[in-house]
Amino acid sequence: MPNTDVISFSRGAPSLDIVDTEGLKAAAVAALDADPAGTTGYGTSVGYPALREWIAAKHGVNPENVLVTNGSMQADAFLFDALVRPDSPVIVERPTYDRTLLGLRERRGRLHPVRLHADGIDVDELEALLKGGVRPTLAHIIPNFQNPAGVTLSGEKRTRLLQLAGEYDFTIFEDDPYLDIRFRGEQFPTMLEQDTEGRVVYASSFSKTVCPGLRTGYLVGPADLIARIAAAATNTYIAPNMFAQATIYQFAASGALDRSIATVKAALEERVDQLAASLRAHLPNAEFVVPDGGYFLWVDLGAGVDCAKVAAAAADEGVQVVKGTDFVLEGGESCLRLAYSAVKADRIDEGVRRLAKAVESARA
């Protein structure tokens, strides 16, 4: 019979425990008592206002260079949009999210899957894919904690993907979500901080520092696209979630944002040291990389190792998990990505345990 007490290593969300729900309901009241008018109202497609402009000036440029939309997906939706056409060449990591897979291949673009090193894409990879004569519209980049596997682009192959953006004149797209989220480690610029010639198209969430019911992300890019975009906005939906998109400004501007952020690091930082240190005890034919940061872990059982048949065998253990094979677009079956952010620390080492219990299981 299947245990019922279930242990969710499946989605990259927060656990309740981390996100801070009082200051959410006073940015929400703060937000009504500030501009009843505008947090009600309809709006208009680049989003509320007074966060276009914070986010403008979090990242050093104009408010035109900036739209916020419900959620980052949202954002994607609308640069695959703009910019890939059916066949249109698109570099993506391998392993890369799910949704980005299935986005891009709802409009029938292209895809050329690039290896993923500890240090990130393997650039010498690419550039060989473009001097072999593939012109990519986008290059799409999680450069920070990458989701699924969990590695961080290095400060040298961030130049050096400009560099390769700027010779064979793609758009990188630098999706971002995970930025705030570093424990330990080096942080580096990003690539849009680092660009002079409008090569980049940046999105990044609030889901993962705030909360992700609030659905709010948002893309920096040049003004020309945003423009672009946000008309195609205005068709879409006439305009986003002021509610939430207020909420969120009044929560930064307070100070709370900076508060919460470090709680989820906090826990963050402790769940994935037990995580690597349970992997380590009752799976040590595993192999994998230590996040510095974010929330995901990739995990290699092995040759021979099914992760259908693990996945299949873990959840009659009580324990969730994802299939690696769901982030490539072939390969993968001795994978599992394992999301730590929404377990707490004491519940992670009986996880392993059904996990390793699950693999044993699958191998028989």
Second form
2 protein chains.
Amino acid sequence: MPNTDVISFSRGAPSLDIVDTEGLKAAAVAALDADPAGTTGYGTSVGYPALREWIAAKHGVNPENVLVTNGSMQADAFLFDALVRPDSPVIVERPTYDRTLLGLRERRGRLHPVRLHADGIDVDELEALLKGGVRPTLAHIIPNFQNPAGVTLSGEKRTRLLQLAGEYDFTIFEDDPYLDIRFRGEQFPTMLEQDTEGRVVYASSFSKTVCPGLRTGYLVGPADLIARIAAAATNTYIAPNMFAQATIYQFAASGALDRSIATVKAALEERVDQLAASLRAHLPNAEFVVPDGGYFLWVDLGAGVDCAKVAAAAADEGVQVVKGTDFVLEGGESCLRLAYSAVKADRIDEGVRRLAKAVESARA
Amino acid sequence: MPNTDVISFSRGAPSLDIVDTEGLKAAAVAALDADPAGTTGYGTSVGYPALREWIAAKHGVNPENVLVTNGSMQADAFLFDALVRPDSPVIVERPTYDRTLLGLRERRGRLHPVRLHADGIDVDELEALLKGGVRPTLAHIIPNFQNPAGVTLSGEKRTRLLQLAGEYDFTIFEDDPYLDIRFRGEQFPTMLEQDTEGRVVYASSFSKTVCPGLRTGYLVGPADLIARIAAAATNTYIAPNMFAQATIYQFAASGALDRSIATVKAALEERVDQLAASLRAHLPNAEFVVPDGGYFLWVDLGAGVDCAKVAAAAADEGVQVVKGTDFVLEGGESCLRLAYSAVKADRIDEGVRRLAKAVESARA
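Please move on to the form predicted together with a further copy of the same chain, as the form predicted on its own is already shown.
Next comes the full complex, this chain leading.
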């Protein structure tokens, strides 16, 4: 009989204990007090003005460069609709976020997966593709604490990617929801802030720093592209959620956001350290890079392990994981993605024990 | 010099005095207290479960028939994406909501506009089209207090539309955001509730009964179609705004929604009566049907009046209106749409005086 006391390493979502619900109540009330007309009115498709300005200031750009959306996946969808046509060549990381792959495949982009290392995308492999004649519309890069691999793009590679984008005339889609969830190590400059040629479109989200349920993400990019996407957004939904965006603005302005980020970072650092220790103890052959931030750890269980079988056996043991094959067009059979964002530290060792049993039984 | 103390009959939005911001504060706090995990978590693309159930109960359907979206225009977009292909014949009312026309044209539907009367769409003209060989995918109908015309589809015509949909195998898209804003007269049954064959997809919204800024609308329809649209919604934005939807659910459950609807109806009835009286006084040649509910009054200024000129002259006089040509593929030159939802009763007469001046100057 399956274990019903489930431990889930599957969903990239925070546990409720690290969401500041009291701060959100205060922020919602403050939004309706401070700006009742703006909070309850239609608004416009570029987003709630004060939040748009706050985001612009954070990234050192003008408000005209910012579009605030209903979650960053909606931002991705708008960007892909604007730039990706059937057969448009698109560079993706290997592995990468499964929903990005799906969004690009739905638009029939021609995907070119490029291997990911501990310091980010293999820029030599990318350059070889470019020299070989591939002319991408877009390169999708998750620079910090990549989903699913947990790795971070080095400073040097950021510079090189910008050079290649200039040389071969493509847009870098810097997809960066985990930026603020670094719990140790050096923060690299974003490619957005180093971009002098309008090559970078940047996306981020408040799902990892506030909570997912307010569904607020954003794009930063060249003003003409943002204006084009804003027109498409008007025709899709008139405007995104003003109530949620005004609440997030108040949450940020009051200082609750900084406190929330500190809470999330402290909890996730504890969780990832416990996860790494438990993996070393119970799955000594597993290979992984311990992330310096973010939500995800990618583990390779070694040749001959079938992650589909492991994931199924794990579910029977009462632990949920996502198989690596979901994040690549081919390969990934021996890998798993472990999201540690939703599992409290005192449950992680038990979760990994169950996973080790599942690996054992999948081998049998 | 243009008058800067502007009176706006242009936007279909409520004035702030008829939005219950205190009730919304209480509802947001209640949502975070009662269900912090559901309110702050990702949720799923069908919507916040308790609100979905509440909508299902309101319309006498199962939750599987309901999808709650980020505003009802997003619901329209999903439905059109699911059903309308390039060259799909689509019946629309003449005049109709400009954003609907735009959404259908963007998808390259072949539009067949059918004349609207004081009791709704001309079903004889529609039947003649059908007999003549037009085989629509969809007929878009705004049954109550139509935007822009303000008219309501009679009970008899609702029955006939359902018969025609059965006979000629098309879907009726019953687009009904104003249903609850009837301030006098008889409520007709929706086509949805009379539909026994799964011919009707129904859309509505909380923008007119709560406020627009929470951007919450919904679709009701056959379970298989709703499931198909839910899958597309997942791939677009994972889930709609749980925070807004949980807040609306608490607003409805607490009784605040019923009070809000009563407030809106009382205010809008006063406004439309004042508008009709002022039009009769200052523009005695204008023809219009006084709506029994909703937001809009459609006025025909008579042959020879150019509404584009009138709208421009009106803007100079300090009153905003929308020209009739925005709501039709051709024609509408002598017509205006007046939204009375945002203008308090004591400003309406002044607004119409300015409009009358503008009509005079446009004639000159």
